[in-house]
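Presented as structure tokens, the chain that follows is alone, the form predicted on its own.
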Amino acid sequence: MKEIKKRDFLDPELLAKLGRLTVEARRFMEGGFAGRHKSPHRGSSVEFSQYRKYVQGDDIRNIDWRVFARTEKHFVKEFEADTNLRAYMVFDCSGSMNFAGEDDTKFKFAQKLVATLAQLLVQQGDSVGLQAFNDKMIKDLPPRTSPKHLYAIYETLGDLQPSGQTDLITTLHNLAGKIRRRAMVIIFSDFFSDVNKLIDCFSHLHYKKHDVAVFHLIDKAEMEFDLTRPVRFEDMEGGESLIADPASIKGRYLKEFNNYLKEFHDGCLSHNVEYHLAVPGEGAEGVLSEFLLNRLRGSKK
């Protein structure tokens, strides 16, 4: 493999701490070979699943001769088929992403979020793919598991700058309507779109039973707003800009900003969606960690 370019949102640290964890899927998973992961389709594992009624052609060597005993009839064991995982990378490297208060910008902090959890997959024996998008798709990696291939992810992070606007609303649905088979969908974004169409997005994505979790990229300075003199607010995305003096508008905008954030939170927790809050400023190791023990802990239910 080649020498992959210094990057920094490749984190040999944050890697070591997170090495021994697993990404475990919280569906049911549909992969292309033997995995780690649960699957609706019933096979040969060693995890008991249910018994059925015996039919001709079915192998006699799953008969379970002891309910016979009891019984007379015939019934067959089915076990859980395991399998690979496919995960979904959605990166939204629109201009608002390229925001910052004090600390790395949006988009940056997600480069290593996504660069992390691409490594962590593979190295565990899944499947990756890239969907980076602002207004239109960027770059379109489909899943797969060598190491080439996660070069190739990280040469495609390395080379994206965040720039444009967004439409986050047609690329989830596109997305949902082009994954045929159950993955897992990863979203990376700040999420500023309408809350209602954000939810029904959600609702397509987990009526196609993926299993949807998402990073919701929100800088501090966004969230308390702490500004004490007149600025000039500028919209990344679409260029335009006014001058305000946050004093007058600070208890409006926190007021709107917090039910915006509530809003959000319950539709996907209405839609089994895994919710993450992504602050740059308190680092990638506490949020990919609340991730992975999270979906450990949940695996093991």
Second form
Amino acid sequence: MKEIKKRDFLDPELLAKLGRLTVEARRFMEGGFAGRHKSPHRGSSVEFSQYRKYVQGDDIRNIDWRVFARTEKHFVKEFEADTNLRAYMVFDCSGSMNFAGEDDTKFKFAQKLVATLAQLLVQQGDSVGLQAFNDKMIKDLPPRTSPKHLYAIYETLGDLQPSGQTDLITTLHNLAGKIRRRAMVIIFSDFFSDVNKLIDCFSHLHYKKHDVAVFHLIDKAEMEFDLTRPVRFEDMEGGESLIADPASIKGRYLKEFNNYLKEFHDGCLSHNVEYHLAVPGEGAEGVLSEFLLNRLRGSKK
Amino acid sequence: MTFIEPLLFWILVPFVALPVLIHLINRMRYTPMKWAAMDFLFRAKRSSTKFAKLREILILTCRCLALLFLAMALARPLSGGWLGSAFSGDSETVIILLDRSSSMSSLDDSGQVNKVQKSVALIQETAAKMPSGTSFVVIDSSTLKPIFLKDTKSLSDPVLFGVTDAGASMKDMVSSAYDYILSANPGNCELWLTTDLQMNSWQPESQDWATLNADFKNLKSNVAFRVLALSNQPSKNKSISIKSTRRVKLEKREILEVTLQVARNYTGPETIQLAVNLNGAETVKQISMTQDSLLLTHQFELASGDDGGFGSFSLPDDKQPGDNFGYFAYGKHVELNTAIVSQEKHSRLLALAAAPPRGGFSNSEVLDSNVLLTKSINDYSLIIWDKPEIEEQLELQLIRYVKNGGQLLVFAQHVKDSKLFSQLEFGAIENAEEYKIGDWNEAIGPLADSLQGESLPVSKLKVTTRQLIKSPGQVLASYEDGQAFLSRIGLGRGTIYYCSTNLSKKWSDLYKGAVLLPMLSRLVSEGSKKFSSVYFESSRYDQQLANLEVLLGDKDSAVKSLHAGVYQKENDVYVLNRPAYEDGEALVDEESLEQIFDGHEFSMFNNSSSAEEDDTQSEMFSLFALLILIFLAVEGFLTLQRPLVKEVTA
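Structure of the form predicted together with its partner chain (previous: the form predicted on its own):
Below, the chain from earlier opens the complete complex, with every other chain and molecule after it.
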């Protein structure tokens, strides 16, 4: 008998609430199929785009004869091409994602976000892929549209365990090099890496004309640092540990941390990367609905 | 600084380390926690380490100091304590100058401990905390001899280092210490001077201090001076002192007149019980006092043929037992005779002045020098020479007379550049409208103040002619221009007095008698001492007064001459009383002492009274309480203070 896996990251209630919303692309997409997103190419949709003079080699079926009858000149009628999008869910599975304050781990929260978005995208006929990594690529599921593929994504998500160190920089550069056509890249990570290098990655992705969005997973405890007793801080990615009296370093820590947040946030905006701070304690609905609505409004953060 | 409860202090001191201990335990009791944002922690720790460590150290220091001051406050600290002021730590030798004088007999509030005992206790307490290897030498005020101490416990020996009835001279003690340092070269020294700050013991005006100060500066050793002052004086003290004794023959009666002074440091009417002892028979005499001092003469009726005796007057016990006794003794009746060798008209006046008609105890006669040669010259108490020339044979006899204890008064001569008694070389005769006498010794000698403390009218004397002397000896009175009016030269047991004027109206108005009468009376009295086997002395350390037999007084004392009483040595009777200057109440101030020891390391601890001690202790407690509050406040401020962090919204 096949074992039925419990998938905590799938929340039917959340899917029901968000089910009416669609995931819109902010840039032209290049999909393999017809879809709901604008393509940079002219296509055969019903939406008229422009007239242009006939040139040798054009399909004579596209000549607008009514215009020829009026002007005795050959014009070709062009239409917008609608296509589907290919979304890459870049999922950080390093040890640091296993951090939890009083709520779920960042990893679990990210699982929920990935699963929900994947569901929504497949539901609207788009392709979804999953790139799980830590210091190397753990799983690389290319974008597919089929429900079967969605199931494979769920399976993969369920099997993943946060561990090891992060090498987000290399992963993103590799990904930018690998994805040949315009796609949506959604990154789920705590982004505890060098901000400048991260911005370089986003610049690379932007240059490739990808629509990039980041979900910055930060726990409340990391932001508030409200600890009292002396603590031995153990690096979740296997690095050096540190004994400190939180009270004595809280000020400096918060200053450094907030500076980092601001620097990263500003860096994202400057490279047209959509930024969302995802705090596990605040629930998935808020951050996802904000993401979806923003896109629906076509607004840029 | 000293503590009333030093044991408590040492018990509590380890608790000072408590905050550090708690801090260390807390550091060890850390909670392990998995953390993702490690980079920020490392950066925060790196940048805040210096400040955090400094703050941590400051907080811990504040906590420790607060606890330390709490321990100190609970141990009841005394400010400026002898321990604190005396101990410098680098001295190899401590020379203890121990004042054992009569005034140090003053008892504390408990009535059990006198100042000598208290100073010894403080010295022992301090000595116990000195580094091992420190040598202790004591020089006491009575013997002035340095004694090397194995340890300071031996200072508790009342025989060797107890209070005496002798006087004290701090100058002599410091000088003895100087001699010791010079000879023994003991390295770095501390001089611990115990004193009741009595002005008479210190004599801060003396020029000798400047010399001593310079001598100490020239020493190779570093010398620090620490004065342990016990200046408290009993609030109600009475004292008694014998001023004079005189045996008078009035017709068939023989009377012993003892003049004594009862003094007190307070006023108000009071009846005082005076215990009188004469030859073992004790009686009580009641005297009424309203003033602070009373001079009274007590008469004893002596039996005919009484060859001598002794006695004492004593006051009830009070907080200063050393001044409650006065001893006296008397010998057989002696006729007091004065010979006046003069051919001048005023010789009759001299005879009258030397033996007043109602004096009842002396005779005088005017003689020619030839007649004097035929007389038994040693029978005279006083010989007055008022003649320009002298026969060589008589001159030799008179010198012998003086050496045997006789008193010779010589009035100014009329012959210039003559020489008398091998001692007096006369100068020119000078005339002026008036030579005023500007200064005279009011403490000792024939021009001293009366027993009642009244000055003789010496300044009112009018001198118009004077003859100066080339080698005046000890000047007892001088003119305003500094020339000697009256001087004396000691010769054997007696004294030659020289007066630079005479009774002639052309010379002075000395004939009026206001000065002459008491002056001659005192000289006669002084001359009579050679007939007596009774000697009135001040208690002191004197090898010649060894082996005294106690007639009245403390029979157990080791060095008897240091204690008041009546003693016998062969056929002589010695009456020893405390020196009069020991009754002085004037105190030397710290400023004067600083001046005395100017240029040297000097500190003074004034343990003035137990009441003040409590005040000091209380004052110190408040200070420590304040310090505790300050350090706790600083600690609180540092604990609550956090660097301000600007909130950054992403």
